[in-house]
Structure formats: structure tokens, C-alpha cells
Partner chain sequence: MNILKRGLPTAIAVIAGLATLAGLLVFPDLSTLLLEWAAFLAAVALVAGILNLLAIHLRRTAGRNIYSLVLILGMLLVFGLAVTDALGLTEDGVGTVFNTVQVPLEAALASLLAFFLLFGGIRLWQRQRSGWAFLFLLAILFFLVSQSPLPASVEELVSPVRSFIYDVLVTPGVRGLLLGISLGIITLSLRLLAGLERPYSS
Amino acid sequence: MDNPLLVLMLVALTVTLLLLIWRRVRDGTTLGLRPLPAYEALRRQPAYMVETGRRFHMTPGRADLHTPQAPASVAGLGALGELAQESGPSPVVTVGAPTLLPAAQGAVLRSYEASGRVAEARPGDTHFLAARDFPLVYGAGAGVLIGQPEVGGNVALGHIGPEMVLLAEAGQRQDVEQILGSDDPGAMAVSTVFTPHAVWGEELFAARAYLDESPLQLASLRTQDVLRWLVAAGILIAAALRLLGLVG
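Coordinates for the sequence above, one chain, the form predicted alone:
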């Protein structure tokens, strides 16, 4: 946008909406989030791992944190942190980008600190398998780890491309519940073939809100919904005015 005043107005609107909705949630107002079966299944993963003594595999994908695809990685890291805090044995984590290795290790460590189990944290269970330019090498390596008998679930949420086939096939061979999601259209299509718990498009970026349910996360998600409706309404109004010849 070339108009700084318009940018300032949009920022002010966003911040105002966020604060208003946050205050309502903090004061006890319940936000009715749209049910997403994938996140309902995801919330069951830690309890299942505690009951069975098995571990789940989790990957936030292979997008470095300095790339345009970083938001997908951040969403996956947020989901990893929430799951690790409630799980039993340390999860098996794989990443396909160098900057994601310390980020994933930190997410797991902070979760264990928050739950008072820092001594149980195992940084060695987070594996950097291949650089982002070698997706199939990464997928093959992750598939080997998913195939371990101790792995009882497969969660792949992040920037994941053609290697999603290898991850999903490994989970299917292991006969484990899978929650798969990506910002890549091809990977999303693959996800729907292998699991009923596919995370579609923008649903990926709502992971933290659905799992954490903190007032700030819920307010942020609802603010995005409101802004989306406002943008859609603006487009429809502009189209109607042009159709009526009231604007050029």
C-alpha cells in the first residue's frame, strides 16, 4: 500500500479489535470456534501417548525462519510446544531446515519446563535430517523414524511439500493416527488421501488458538475472522458500486 494514512488506519483498526475482543474473552465471554476434527484429534494425542507409553512424531516442516514460508513453521512450532507440554514420553521431532532445529528443541524444552519435567527433556530426539533443498531425502529419513515401533502418532504441520507422501505412507504402514497439514496445495491434497484429519490452508495458522485457548490467542483468531469479513464486504460493496456506475 502506498497510502500511509490507510495503512495507519488498518493497523489502528486491527489493534482496537484485538484489544476489545481480548477483554471480552478475559472477562469470561465464550467464543464459539468452528469445530475442526483435525484439532480435536490432535488434542487427544498427548493422552493417548500417556496411556500407551508410546511417542508421537511431529514435524514443523522444512521452511527456515527467515523465508516467506516461515509463518507455517511458526504455526507448527506452536503446535509442537502445546503437545509436548501434555505428552508422556518425549516426542520424536524431525525438521528439514537448519534454523528449525534449535527452535524445535527450544519449544520442547520450554514445554517441559512449564510442566515441571525439565529433567525428562531429550534434545537428542529432535533431528535435522536434510536441508530444505532436499525434500525427498528429508521425507525418507522422517519415514524411517515414523516407522519405529515406539511411535504411535504422526503429526505434520508446517511448510511441507512433495515429501508429505513419504511421511503419510510411513504413518499408514505404522497404522497410527495422523494429523497432516501444510501451506502447500499439493501436500494438502495428499493429506486428504491419507487421513480424515487434514488441516486445510488457513486452518494451519489457527493451531495455537485451538490447542492453547488462551484469551490472547482466541482474540487474535477472532480478530482475523472479523477483518476477513470486513475485507469481503468491502470487495462486494466496491463491485456493486462499479456495477451501478457510481464509481469509475
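Quick caveat, the model's predicted, so the values are computed rather than measured. Residue numbers count along the first chain shown, from 1. Just so we're on the same page, rigid core means the largest C-alpha set that superposes within 1.5 Å between forms. Compared with the form predicted in complex with its partner chain:
With the form predicted alone done, generate the form predicted in complex with its partner chain in the same format.
Since only the chain itself is given, any partners or molecules it might have are not part of what comes next.
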């Protein structure tokens, strides 16, 4: 790591902010969430599945848990856990990385345990389709599963690259509601074409805050917002200083 001191300072700043905001939320301060159409649609998914008896397809993408892209897929797993808890029939889950398979199976199983319906969970419906080096093979395989008549919704939130086109196209063909988000700018652009419920940028990491609304998740989201304003202010100040010729 190039600059350990900088990393430690960043970690300390983030932890301090997170703890301060978390304490305030637990003490009763209300943090309003700005409306995000994608997460409002995501909240509707379980009720729709219960009403229709159909299942939703969900993927956290294809980031192995020991890789730098893992947080995006972990965020997707969090959303999967929250959705499965309220959903009727067990979801169809596809993953494009082997370490995500037990993680996703565990998320489904724990959600059903938490809601006292462990017998209804079908962790066997979590499919590992291809290793992370073969995104299009994964996308083609997931597309076939999304095309099953029993699938009534498509939720793709995680580390997803060019295969987003195949996932989204399959969902569009099936004419189901889609909530699509990724940490890849190209996949984000693709999501916008296929659904009005695209999740952009850091919104991907806000899924649990919107679904769970626990003090920790809300505090984490607000910390992210504060950091974003700090970064934006830093960029503006640096640009102004450079414009004035005060820095090289």
C-alpha cells in the first residue's frame, strides 16, 4: 500500500463519522431517505411475488469474496437476504463466482430461518453458472433461468459487467419488473436502457438502508453522503488552488 498513513487517516475519519452519526440515530434523530424509484420498486417485489406465486431472480454478480470487487457483491447479498425474508416462494439465485455460492445459499437460508419458514427455503435453487473470468457464459446461463415462466422479477445488484446486457435483455423478453445496479459504469449505462429502476453509483451500497432502515444502515448511508461532500469540496478547492497557481 503506497501511503499507510493516508489509509489510516481515512479509516479513522470514516469510523469516527460512522460512530457519531450512529449514536445520533440511536438517540432518536431522524434521517430522511431521499426517494429512489429503484428501491421503492425493490420493496414492492416480495409482495408482488406473494400475490402472484411467482419467484424473483436475484444475482449479486460475479466478484469472488477475496477480490477487491467483493463489496459490491456483498451489498447485493445484503439485499438478497432482506428480500428473501419477506418474499413468498424461494428466489432463483445465480452467481458467477464460486465463493458467492455458499454465501448466497447461506443468505437465503438465514432469511427463511429468521422469518420462521425454514422448510420453504430452497438453497438448492442457487446456481453457480460460470467462473468470474467468463462473464458472458454466466450471462447466457442466467438469461435462460430468468426466462422461466415462474420468474416474475429480476434483481441484479452487485459486481456485474458486460453480462448485464444479457441479464437485462432476458428480463425484458420475460416482461418482468427489473431492478438493476452495478459498480461498473458500463453496466450502469446498460441498466438505464432496460429499466426505469436503475441503481446508480454509490446507491448500490444503500440497498440495505432502504430495505432494513436500521440505525446502523442509515448512519452508514449518511456517512457516505458526508464523505462525498468532503471529496467534492476537496476537488473544488484543489481545482481553485491550481487555477490560482498556488499549487503545481
